[in-house]
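Only one chain is included here, represented as structure tokens and corresponding to the form predicted on its own.
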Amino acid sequence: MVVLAVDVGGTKLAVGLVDTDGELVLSERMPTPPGGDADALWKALAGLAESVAERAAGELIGIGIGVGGPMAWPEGVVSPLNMPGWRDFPLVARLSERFPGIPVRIHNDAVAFAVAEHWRGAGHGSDNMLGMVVSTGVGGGLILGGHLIDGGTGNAGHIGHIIVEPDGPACGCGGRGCLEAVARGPALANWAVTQGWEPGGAAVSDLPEPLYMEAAMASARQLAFDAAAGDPIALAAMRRAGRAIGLALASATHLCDLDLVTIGGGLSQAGKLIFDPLEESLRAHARMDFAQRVRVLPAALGQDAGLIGAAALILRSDHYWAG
């Protein structure tokens, strides 16, 4: 028995088969059609899903999906911010029509990441953890008492919109000073440019929309490389991000009594450049005795996390599905 797992992102589409032990048996990936309209996006995803499903050696018992928000949950009508071609797109209904007779379940891609890390990754064995992604955006999923916490609309764990600078930069959500506005990769690179850092090449803001996210994260990766080489502005940017994340995690730990935080996503790969200022900030602000036990670890599952977490919505519904 296997689950068809789907991971939908602004730059890539991934589909895989996950067995009942949580092992990714096989997977296929392709670039998300740049600037694709609803039909082009659906055609690409459906073709990929059918190609993978045809290779299933055992019974296909369900489909799990991770996709960026916002969405109507658990109905699965999606409007990912980084995929303008899909607005109010009935993704769950479309997949249910294409693969009738099996359950189709969906959640935010950051939630799928958190679920995977709790089930099979760095968070295994912790009953109270936050899984967090720091990349083109900042998202998360919350596990308390060994179970995924959905909240009233499926948006619990949205740590990217904890306020870390009340008078800070504008955020895409309409607020100011959110963690995402400070620490996401593109925002960090843009801040460094305002301080005099020169990433080289065309400015990200000069690029057409379909290329924006890829170029923005390339700039963020270059920023991490420059920080590792000792560039003072790049180092300051990494410290800025680390401090902001640590501050947000202190608040989350006090609120939720966390044992563990696992962090993944492109920016987390900067290693000590991010984790050292993060730890310093977290320890400075997590002052209650119970909060001081929280540990922060890098994620363990890499690019497979989204698929494994999506599959867990089917395979471990007792812990991760209440829709």
The other form holds:
Protein chains: 2
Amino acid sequence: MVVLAVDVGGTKLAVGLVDTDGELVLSERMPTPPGGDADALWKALAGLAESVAERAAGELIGIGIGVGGPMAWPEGVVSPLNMPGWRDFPLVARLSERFPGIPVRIHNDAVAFAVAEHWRGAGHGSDNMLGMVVSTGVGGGLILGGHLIDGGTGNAGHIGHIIVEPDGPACGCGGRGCLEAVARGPALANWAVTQGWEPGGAAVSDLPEPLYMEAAMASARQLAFDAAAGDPIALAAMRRAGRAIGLALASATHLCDLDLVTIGGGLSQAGKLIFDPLEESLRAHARMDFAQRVRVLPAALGQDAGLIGAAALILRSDHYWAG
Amino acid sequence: MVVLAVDVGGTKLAVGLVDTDGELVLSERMPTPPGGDADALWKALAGLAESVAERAAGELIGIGIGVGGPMAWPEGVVSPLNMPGWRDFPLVARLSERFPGIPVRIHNDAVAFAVAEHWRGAGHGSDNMLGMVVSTGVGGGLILGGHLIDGGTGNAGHIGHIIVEPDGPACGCGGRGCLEAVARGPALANWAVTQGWEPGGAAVSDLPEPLYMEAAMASARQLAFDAAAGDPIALAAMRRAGRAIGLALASATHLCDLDLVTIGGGLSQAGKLIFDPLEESLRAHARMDFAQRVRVLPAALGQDAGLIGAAALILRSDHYWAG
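Given the form predicted on its own, corresponding form predicted together with another copy of the chain:
Now the complete complex, all chains and molecules, led by this one.
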């Protein structure tokens, strides 16, 4: 028995087969058709899914999907921010038509990441954890009491919209001072530019989506390299991100009585340049006795996490599927 | 069948009988013996409990307790901040000895309040809510997916320690800028004094506990009266509290995807003087689409909430007891 796992992102599509032990037995990836309309995106994904499903040889018991928000959940009508071609696209219904007779389940890609880290990654053994992704955005998923927390509309886990600077920078959500507005890769790179840092590439703010996101993340990667090389502005940017993340995690730990936080995504690869100031700010603010036990670990699963977490919506529904 | 419900506070002890419909059929209250040592506090509570239990006429099926934190949970070894006579006091074990053969369950008093509001109060019908108390402290309890969230150590719901001003006032927890450090009654009154407000009573900071708390809350009540009468500093203090609560609720709503927040406790009685700035700040910051649905309501149950919530730990254990 295997699950068809689907990970839909703004820059790549991935489909794999995951067995009942949570092992990814095979996977295929392709670039997301840039600028694709709804139909082009669907054809690319459906083709990839069929090519992989053929190799399941009749063993397919369900489909699990991770995709960027927002979406109507659990129905799975999706409008991923970074895929303008899909607005109110009925992804679950389409896959159900294509693969009839088996359950098709969906969640936010950051939730799938958190589920994977809880099931088979750095969060294994913790019953109360936040899995977090810091990249072009800042997202996450909450597991409390050993179960995935959905919230009222499937949107629990939005750690990126905890407020860390009440009068801070405007956020894409319309608010102000959200963690995401401070610590997502493009925001950090933009902040560094205002401090005099030179990214050495195109002026990213002039580019259209999704090139903007690509270039902005390239800038953020450059920023991390420069920080590692000792550039003082780049180092300050990493401290700025780490401190903001630490503050948000102190709030989340107090509210949810967490044991553990795992952090993945591109920016987490800056390592101690981010984790050190993160720890410092977390420990300064997470001062209730119960909160001092919380641990922060790098994610363990790498790029397969999205597929493994999506599969868990089928394979470990007792823990991860209340929808 | 009835449950013996126990609500232990720094200024009063309350014990009641709650029937299976959640009706408080009788209750008795007495002042907490001021300055009492462990034994004096226990004798007072045990006497009250026995006097009430006698009237249960053999129908007693369990005991539920709400008490201020911190405590070792679910063991129920308690060290309430506002009851210095109890440090590591084995409250559950003592009540189990006194009333053998029935379950004895305990939770934080703010959690009991939230449970009551979910079961029979303003939160009835919501599956994803925060119940919050704003008084000498700021506490709360989380119900997500229709179930009480305990967190790893029974401490989930500590909304008072979400950070709302990263460089703000020192908090009793050792941190800085927590909601509680800004919005609890005594902190508000102290802030108003620094702005030139005259409380018209003793200089509360010179008084010993628990007189300090009594006097500080009297000052906070005076502050609310003065605000209602139009005193500009008192009004500014209410706005300060409302804004801070709104910020914390925006963070909590984004993280937990809440439908509803209920607010009780002394300060919530300031009504729109607090709720208006609260709404303004919440709506400015809770901008994700899913978060805009959250509603904030005054608590519905009044002073019986603590007893009803404590009883629910026994009577509705499928929703409120995982311990």
